[in-house]
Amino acid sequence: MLASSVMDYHLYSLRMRASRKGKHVSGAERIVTGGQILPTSNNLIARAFNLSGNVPTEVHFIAEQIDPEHISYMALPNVTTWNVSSWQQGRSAAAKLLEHSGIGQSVISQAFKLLTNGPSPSGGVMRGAVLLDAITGQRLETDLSRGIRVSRMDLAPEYSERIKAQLSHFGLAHHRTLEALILAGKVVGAPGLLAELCWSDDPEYQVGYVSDGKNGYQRISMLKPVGDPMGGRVFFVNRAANSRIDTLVSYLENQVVLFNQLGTVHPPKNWIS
């Protein structure tokens, strides 16, 4: 719901994308307290230029003021986290997960030959997540090479060290981890949005998610093989439910979402197929 109040303090939007040769490799945000504008953004900057054998060549910051009555506060999901043997057993446990969300085989089957062949049009990763409609399968990006960027998120400064410290008692504090979550508790609360399927783009990070606004958001220990540099996002999206796709859109990439309070973190399990 949105912000009864003002708060007493100003908020920033930081957002940092970096660039090699117009090639995407790098992005992150933050929202922050004035008080953290200048910590964050070297932090953010530092971030981009430590990517092993891909040293950008451009990199773009922006620090935006927030209104706080534009504001929405919600809980992150629920968390599981299934360990299994392989990325082939962690590509069939998805897919199970994600008939479990509503949606069909054929789609499923569509969302993982483009995340691993490839999403963008050039057949390489994109900045952006694939929208997919869960029953036909069309894409509905107008961008097909950029796709649809989820935006202005992050843990309600106030909170955000409770719930660092709550993760951090099951494992799950780290940057990388954190950051999904967050972004995956955006989309599951996105209208007529059914599911996301994510693997990362990092060629060592095998570690991948599916999420829905039903079971929350479910870690899987390998979705992918080492040294395989293709990955991004899937979102599958209910046209029945919403046939504003611009409305849809407008909410992932500019309504400003903080979390406030996390949700149950269920112990890891094995996967059993």
The other form holds:
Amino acid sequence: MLASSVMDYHLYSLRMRASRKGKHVSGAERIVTGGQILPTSNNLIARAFNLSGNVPTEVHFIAEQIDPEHISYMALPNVTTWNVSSWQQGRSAAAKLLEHSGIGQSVISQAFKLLTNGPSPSGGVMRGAVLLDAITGQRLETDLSRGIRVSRMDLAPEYSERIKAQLSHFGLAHHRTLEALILAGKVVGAPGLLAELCWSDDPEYQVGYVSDGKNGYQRISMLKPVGDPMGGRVFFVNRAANSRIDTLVSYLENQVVLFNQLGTVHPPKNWIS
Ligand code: AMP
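In place of the form predicted on its own, the structure of the form predicted together with adenosine monophosphate (AMP) is requested.
Below, the chain from earlier opens the complete complex, with every other chain and molecule after it.
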């Protein structure tokens, strides 16, 4: 049982990351209050140990109290789902959507190559995301193996059940979809960030997305072949709008963002082309 002052008033950022022999295997985080602190901590730690065939050799967990004065409240991005008939069609849809966000074709191809081959210099997946200059294609992370880890975001606890119920009405309430939407929501609000491309490193999970400030979160039903263990995230940066990469990284890593409203959720559409 937690002391009642902790139970009632304080928000905590709970973060877990697990690695195997120095290689990242999983990470997850939440921001919760009151009676959710202990069950959520348990749930995050259980996730670290529940990856079939990938037993972690190290698990790090931190609980950090949040100063309410430093919270930004935002609405989640609008959601569109594009159904495609193959992962190749999915990639071509993603390329079109990124072009609409203002990214040039050569930088888009470079991003695809990075996620296909493994963006880490060792050829594997990264714990965080690649930061790519949207004009030159230059990588902007200081640590190319780690990348930029977006942190300290969640649904606002008082709106969480309502938003999850709304998402479940559209079949989008799985924790994986919700976590990706929350992450994408924080990223599209970042100063000077043009767009994001993501597909999972989970070999069984083919869904990915492109998101940007104008069109929101655009899920694509297949972005990679089944069995492919590569994936990751690429953030495309407009350096003309924000030359301070340190400000951008600090926002992504440290700014506390809570979402208190769902955007518009459009019915799924078939991608034609
Ligand atoms: P997932 O969607 O969890 O399968 O993650 C796919 C990839 O996205 C991971 O391999 C990481 O490279 C990247 N990633 C996952 N979580 C984050 C995060 N919080 N911030 C930045 N990149 C992330």
